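Single chain ahead, by itself, as structure tokens, in the form predicted on its own.
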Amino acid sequence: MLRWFARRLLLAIPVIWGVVTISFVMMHLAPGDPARTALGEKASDASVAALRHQWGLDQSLPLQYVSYLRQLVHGDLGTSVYYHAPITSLMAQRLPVTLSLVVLSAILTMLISVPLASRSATHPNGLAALAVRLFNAIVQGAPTFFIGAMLILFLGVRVAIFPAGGYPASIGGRAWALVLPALTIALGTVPIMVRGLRAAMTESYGSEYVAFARSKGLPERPIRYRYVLRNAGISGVSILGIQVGALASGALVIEQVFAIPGMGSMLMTGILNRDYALVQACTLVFGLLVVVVYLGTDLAYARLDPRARLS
């Protein structure tokens, strides 16, 4: 077990180093110049081929790459030229805003997706099934954004149970605002799981432990929960650790609409105003996120699952 994962942080090493190279490249290609988006348009010319060069843009790319790879091995994220602070003293402050929304979303999905999966799998021919295909279509087919309004529209304007948006100073305040974007990003997840955890109910259902199981005579709960739902929860694992990565893009619109000082926010931010070193910094905090979601995946897939463990 020691070695395989030694081998998969191994293999996480060029998967980072892309994310990082990728990132650097796409801002250093993208139209616009940071001194001049800092300065205003009508700066002269002569204050902003000084600023790019204190900023060291002026050098060619290679050189700024290398630079900033030196800067990476040495812990050093930079400072962000729009905030005017370090952007490990930002990443405090974000990274756990974001980090708590990504969570309570992949909660939310659970909660959501696995009675709705296991009663379309029970009755799949009945009205409860019509349903929740019915509810999957309209869902996978509405932009994240639409769910996050009608949802302030509904449930923070009109019923007002929960707030429209903004990060309140208190903990609890703070935890019941990320419970609307949470259930914005976790319905965007839903469909996708309802299907995965559907289908291996039913593979379940089919199988011959269940045949056995059945010709003890155990009730049918018993059987749902103990051996059907039990092995579909491998598939569910798997299909959840996937998702991450969607979970957390979501949070980059979803952050917006709900006005959440998270990482999202800090990125668009970033892109907006030329930011290198901020987009950067959140392109590498984001990937490594998600290289650590697949990592435990792989770690619960192989605790849950003993043929993997065999493999």
Second form
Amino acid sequence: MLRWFARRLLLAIPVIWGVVTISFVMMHLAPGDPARTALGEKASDASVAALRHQWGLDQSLPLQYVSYLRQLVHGDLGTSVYYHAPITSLMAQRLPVTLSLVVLSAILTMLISVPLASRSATHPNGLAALAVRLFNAIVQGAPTFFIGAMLILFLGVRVAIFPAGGYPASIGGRAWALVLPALTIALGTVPIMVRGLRAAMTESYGSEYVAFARSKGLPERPIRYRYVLRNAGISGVSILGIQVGALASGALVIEQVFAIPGMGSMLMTGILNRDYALVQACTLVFGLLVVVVYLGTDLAYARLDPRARLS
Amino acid sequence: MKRFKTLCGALALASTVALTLTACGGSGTGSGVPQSGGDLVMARADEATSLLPSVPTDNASIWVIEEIYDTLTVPDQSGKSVQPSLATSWSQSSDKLSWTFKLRKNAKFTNGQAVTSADVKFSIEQNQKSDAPFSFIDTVITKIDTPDPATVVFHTKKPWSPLPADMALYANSIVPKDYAGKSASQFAAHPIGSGPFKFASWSKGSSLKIVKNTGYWRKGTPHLDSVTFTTVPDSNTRATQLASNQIQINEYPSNSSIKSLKAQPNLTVSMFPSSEIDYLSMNVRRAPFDDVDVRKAVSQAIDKKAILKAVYYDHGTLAGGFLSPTTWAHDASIKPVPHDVAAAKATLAKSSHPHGFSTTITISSGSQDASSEAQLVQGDLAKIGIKVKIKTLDPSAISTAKHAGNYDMAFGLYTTDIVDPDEIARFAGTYDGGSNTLYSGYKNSKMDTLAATASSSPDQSARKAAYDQMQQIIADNVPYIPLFYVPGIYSYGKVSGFHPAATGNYFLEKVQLTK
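Could you please show the structure of the form predicted together with the partner chain, as a counterpart to the form predicted on its own just displayed?
Below, the chain from earlier opens the complete complex, with every other chain and molecule after it.
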């Protein structure tokens, strides 16, 4: 098990190096001058040239790449030219926000998906299963940001239970402010999760081991939790892992809509302002997040299905 | 980026539905009795980037800096002249080569230190450094003398009439000498000024709070206890936050939402005169825009009134002269070029491309307004035989392309940072003023002479005559088309006394919450 984990950890290194290199090359090849963007349209060419020199942007691309890698090896993510602040301190503020959003949305996804999938698998021809199908069709058809806008409108303005966007100073207020964006992200994942879980559960219900358990006289409840859900959980974990990995793009839009100061909105600001160091750092962190989530998924998979460890 | 643009478009649609629905609800009162104290929350699209006066160029920073620091002079409400602030009086020497400012004696920084001429000298010198974006404003100053703590003398390279207005620029805000013993970055993290509010806290990406400066030299103000600026990038979210009383002021609601906002009895939508001018630039360095008849034909063919209605919902007026009506140098006799397809065809027939040509218009990605505007221009120009292809670049790339002269036609906007017309006359009117005549590449030595004459002359009527000539030359040669004079738009709830100046200053010391 340890060797299996160590091998996967080693495989992550070239993935991260690839992410770092691709983000560096893409940012530097994209048209746009960070110094001009930082100084504004009215700054003189001499001021722009002075700043380009100060930031080392007048050096060749390979030289810039080498000094960037050297800086990374020393644990220095650089300084944001837009925020005029060290990126590590910006990350310290932004990363916990995005992680909270990701974790909360994953929890909400499970809390919504499992009962819905379970109900429609146990009563496939009932009214509830039809309602779940309808719910899935509507939620999957509507873009995530539209769902977000609707949630703001009804739960933020009409009923006014949650704030209509923003991120208050108090910890309790912040937790409360994360519910709507997390729910929005979760609702984007729920239809896929419900479909996957329902299919896996339906297959489990029709399997020989469930028939055997029933023939032994076991009640439905332990059969559902100990046999069906455990086996269906394998596909659930895979889907959740992929969806959490895709959150980088989801957070980018949702954080903008809900005015949540996380990594997504910071990445967006960085891209628009050609803040090379900031974009590269955000890409690196998102890359690391994806790798960690996939590792966690593999671990959970191995825990749920011993055959995965053998392979 | 394309995906993001599509998302934004769809979100705008979703939120229009949302706003229409919210228009039926809401609570609170739009008018009421002003009260003292309270925390005003203003939601803005962008976050401040730095509170060190010599560093930022973005309005989100500038308009907070103006609340924390004082400048020697301050723009008046109309944006046409300046008033005393830290300086109580100023005068130009008889040889016109220096300006003497007398300082207010009861002004103190929020750390208790008195404001002196040494602080003024240090502050202006920070903005003269080559990497300061607004250093070009102060390059005319050759030397700063401080004969006593209450007197500052600025020596200039040449007679320089705009200096009192230059001193109202945010980048010339007065900070304590040597940043009160701190490094620039330490000071930027905990800034100290002598303005009506003092810095309290800043949660990057989320909110910035300033609190009342109880020792402010202008007695009786500010009325508010504090102001919190929150960052809410999406205009629809800002609108819903206002509808749910989560915020009191929404900065720059989208044009499409204004009708819905106006329909809500509890909210006020106000349009303040601003110096913003939106334009369409043509690259005269490239054929066929090197031909003035081509440029004139384009101007005649564009139905500006239709664009104003469709894209700006009629919030603004058609532009004539390139200097805004908010400046005293505006020439009202220059009228917008009327939309006339027949005249445009006739003008094009006289040009080097009588039967039309193909060209591109470069627009900023993510801007639905720019996209709509470009499509309308495309339709208008097709009627006279000009085929326009729309090219999309993100904001940073478009700025680089314009500075490099690597485009055919492009939209843009400009605002002035000082109340004197000098800055914008040079920026938008001359080749060496920073933008190569608004990126058009149009060169005319007469424009340089007129700008120099205007800035050196102490006589305002002589200056006005020079600026009038500059506006006429641009109107005659059309290197770019001034399209619209655009107001500053705010929607707000229980607030009184909120009247931003044409330069954008909020003047929050005059603002009160209402009951």
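Numbering follows the first chain given and starts at 1. Take the two forms, superpose them, and find the largest set of C-alpha atoms that agree within 1.5 Å; that set is the rigid core. Everything numeric here is computed off the predicted structure, so don't read it as measured data.
**Student:** Taking the rigid core as the frame, does residue 218 move its C-alpha by 2 Å or more between these two forms?
**Tutor:** Comparing the forms between these two forms, which are aligned on their rigid core, residue 218 does shift its C-alpha by 2 Å or more.
**Student:** Quick one: core overlaid, is residue 126 moving 2 Å or more at the Cα between these two forms?
**Tutor:** Yes, because once the rigid core is superposed, the C-alpha of residue 126 moves 2 Å or more between these two forms.
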